[in-house]
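Next up: just one chain, as structure tokens, the form predicted alone.
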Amino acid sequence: MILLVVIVPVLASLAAMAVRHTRARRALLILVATAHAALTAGAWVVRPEPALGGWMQLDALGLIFLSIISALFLAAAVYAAAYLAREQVGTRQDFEESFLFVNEPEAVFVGCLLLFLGTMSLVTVSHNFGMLWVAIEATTLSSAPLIYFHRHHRSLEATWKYLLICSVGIALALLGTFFLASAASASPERGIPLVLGELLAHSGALDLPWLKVAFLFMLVGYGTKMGLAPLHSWLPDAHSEAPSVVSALLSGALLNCAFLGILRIGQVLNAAGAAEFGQGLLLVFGVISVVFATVFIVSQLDFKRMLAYSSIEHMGIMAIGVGVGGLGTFGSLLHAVNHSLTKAMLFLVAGNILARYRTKSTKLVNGVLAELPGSGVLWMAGLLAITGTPPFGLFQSELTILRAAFGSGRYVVAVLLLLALVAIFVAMAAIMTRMLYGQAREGSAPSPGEAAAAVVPPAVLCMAVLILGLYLPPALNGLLREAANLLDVRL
């Protein structure tokens, strides 16, 4: 089964490329991401075996994050059916600046997708950290052709902003993997193997300057990646452009499989019992994200570029829960999977938003509940669940690290994090409630009213999270306490 998650959506992206009828492209997508989420599904019964040779495994930290690509993937396949569907063929306007352009060929942008599942899958399951990188650098190359879906110069730049900067973190934490190499091969048990359980088993024969200088890499590499400030610059640009189907993919998978990355080698330093090294770095990177993400919210006028800096303020927060350690692991864990199902909701509805009022400026946006009221009501829905508001589940995740930071004694970093969630609050706020209530557009058509895989999807993320947040199932929370406690924090 642990191959099954990997090899049944690389060989669908071949499959994709080669069908010729689009409806049948369309099911394939649909249909392979089903198989997914029952495979991973499965996984929650019954822990697959590992394989070849234990470089590929699924501990409880691989499986929640699994999960959430598989539920996120499955989401937005329904969508992406739909929205493929409402694109227009052929030679069309940009909606910014006028010009004519045409759309990636749809078997392109349906295998890519398939493959991007694909790379994320092979994250999760890896153990060995050779396999971790080159399965983390598969997810740029297979992701890239999706934000350059529009084929003009914006999305072009976008893209290779994106794989020129991961590129630059993706060597750094080759570097950092290297650095781990020397710190298994300097000490006296010579060659221990890069695989994840070897590590653990012989940490105090580590080296422990080489193994804090190969952290010290990876968190800088793979936090390009997971979008951590001031490493971030492509996020803002590649969510913005890419279709919002795959901004949501971007923002609530991808950002976490470079977390899983850092939280791989997290374990290994724990271990070794260099755990305050680790925990101070992501202290420091986590409060500069949430900072600076603050900020540009407070500033933005494009409401997915505003979605792109939420983003990267949940990543600071994660970074803040892993680094206060404790309670705070738990919270941080349970906050990814809260913002992962949140975020993609959010994108899904602000892909719906774009395609009614054809501009991404939160000005010229009003009245969105009276021309799109499903999209309106999950609109407002999620600027209550992506500012912590109760009762949805990023309330009690934020709450959780904010308690563990005040019962740890780090009273700087609590009051600042809940200073910027306030500002945060209060700008997200003004700029959504204003696209709501805005008087509607002079002049508007009536809406056609909305397809049902345009709501849907995100209805159900919606829910997923209030759910969360008003009760936490056991299943969920052993596993979330499991993979905590592999991060040695015992709850």
Contents of the next structure:
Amino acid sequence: MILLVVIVPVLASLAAMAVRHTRARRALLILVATAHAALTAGAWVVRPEPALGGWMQLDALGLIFLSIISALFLAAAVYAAAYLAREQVGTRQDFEESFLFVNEPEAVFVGCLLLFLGTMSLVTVSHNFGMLWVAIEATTLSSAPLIYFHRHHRSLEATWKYLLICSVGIALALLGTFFLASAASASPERGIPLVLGELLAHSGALDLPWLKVAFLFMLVGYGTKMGLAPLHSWLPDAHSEAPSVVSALLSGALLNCAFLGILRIGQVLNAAGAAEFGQGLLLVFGVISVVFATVFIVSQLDFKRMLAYSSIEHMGIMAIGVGVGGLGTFGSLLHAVNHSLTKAMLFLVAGNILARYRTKSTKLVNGVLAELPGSGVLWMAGLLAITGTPPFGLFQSELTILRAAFGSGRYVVAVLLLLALVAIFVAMAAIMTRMLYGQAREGSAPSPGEAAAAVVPPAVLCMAVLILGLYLPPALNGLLREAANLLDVRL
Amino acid sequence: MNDLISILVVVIIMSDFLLLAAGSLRAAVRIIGFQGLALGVLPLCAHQNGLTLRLVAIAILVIILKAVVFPRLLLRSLRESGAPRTITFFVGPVSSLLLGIFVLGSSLWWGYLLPLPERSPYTLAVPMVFFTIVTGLLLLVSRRQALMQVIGYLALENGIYAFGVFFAQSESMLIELGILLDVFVGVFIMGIMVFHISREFDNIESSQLSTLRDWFRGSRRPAGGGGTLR
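Since the one above is the form predicted alone, can you give the form predicted together with the partner chain too?
Every chain and every other molecule in the complex is listed next, the one we just looked at coming first.
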């Protein structure tokens, strides 16, 4: 059962690369996404047994992130099938610089998409730190070809940066993993295996200085991939150049996987009694990320880059939540759920706008509400949701984190966060409303009506965020509490 | 046994210096292959609990990958790209060497201060590991060609692997296989990217890759604009 969530997508990816028939391949994509979602739903009812001698386990923390991945992938798969049908075959013209280029073969794209799902699922069930590392690096490798879908120099540049910066970051995380092994072997009880349960059980015996260095290196390594400033430099490029459906998965699912890597080592650090050390570092990185993101959102001229910087902001908020601890940890996990749903939805809508207007400039897009009514309404709802306006879910989670920060006496962090949130709200509202209103462009053909596959997936995600803001289902609430307890015994 | 380890450690340190001084891409690829060979032999000598089948298997795999497959892959993408074979620098070889000497000196100094998990007999091991990692990072940021960045990444990875050999031998086989596989696929994809970069820009200088940025808005293309107006 637990193996299936990894094996099914991986096998399917091989099948997708072998299948000749285009329609069959797209059907396979949706089929696997549905099957994966069904497996995940099954895990909610009956938590699967550990496999591979405890190396693969699904605890509450893993299940939250697995559910996010599965839900987003299902939405993305439906959207992607329609997107691929829309994409022109053969040589086509770039709308920014007018040169000619071709797309990656669709078999490679779909195959990598499925492989990406498999590797991300592996991250959520890995309880061995070596395997966790392998899985996170594998997500980088399987997603690099996705970013290079449009074969031209800008996406090449973005892919190269992504590959190199993330690989170097992940290499540092590997060093951190070895340091963790040192911490385990330096203990009086030699040879504690790098399995989470064993490390937590023998946490008192771990060598503390080595453990702290291990945490630092893993935070920097996985933090690079999570997009924490100042290690985020690959993120805006990759998100702006990748196809929107890939951006949605990168932002909503992949960044969370890297966050999970940090949370896992955080669990060990907390159990060993050095929680303060880890929390301090997370707070510093979190605040820097939020401030960085604010500066770049305010002056942004490209709406996909704006969404990318907004992801950096929200990763920072999640780091702050865990850094504050206690109620903040709960808030941070809730925020991960809300942010993923909202950001994926926004990127999908951005894809619709991009396809219609053929530009990413915020200045050249006008009158979205008139030209694309469905996407326009969703764009506006997304704006309200992502900036933490009630009644959407992000309001709840941001409020929880802020309350925790004030409650634990971290006033400077809380005030900085509050100021940044206000500034980002104003900046994003200005940019997005300018895009929404105004005349439809002169001479533009009347809207041919929007395809259902382009509007329904983001609409469903949007509804989910709205519902989460008004009503937190007891099952989800219980799971989030259980996960927060894993991280933080004080709750 | 200890003598052999010391020789290998010195060989790896020397290969780092050669990498820093290298002027041609072909030579750099050869040197990184040679370093991979030395690294592959290392676990055969530096074992703590006797020579197991697992260590031999790892050694053979590492030698095949790092000394044979990677250099061939890189040489192939070098040949196919048809780019100039000389390395272009942001920081020249002489300054790189001086920096290298400084890094090695300082890591010798604090290598003795570091509280090692096991009272290790290999006094030069920690400085070697640190020096190799820094060499990799230095190559990554100071050479202009994409291929040299791949070599820098490999050197960085070699240093980390060497640390694993000396101080973290408790890991199980499966994990090491996974790590090797990931590194292999990583280099493979990077090799393909180098090829694409060279085809797109007629050379393999990653400094050409500078369209996407937010810092210096003045020299930047208007974000996403233009296309519809032109």
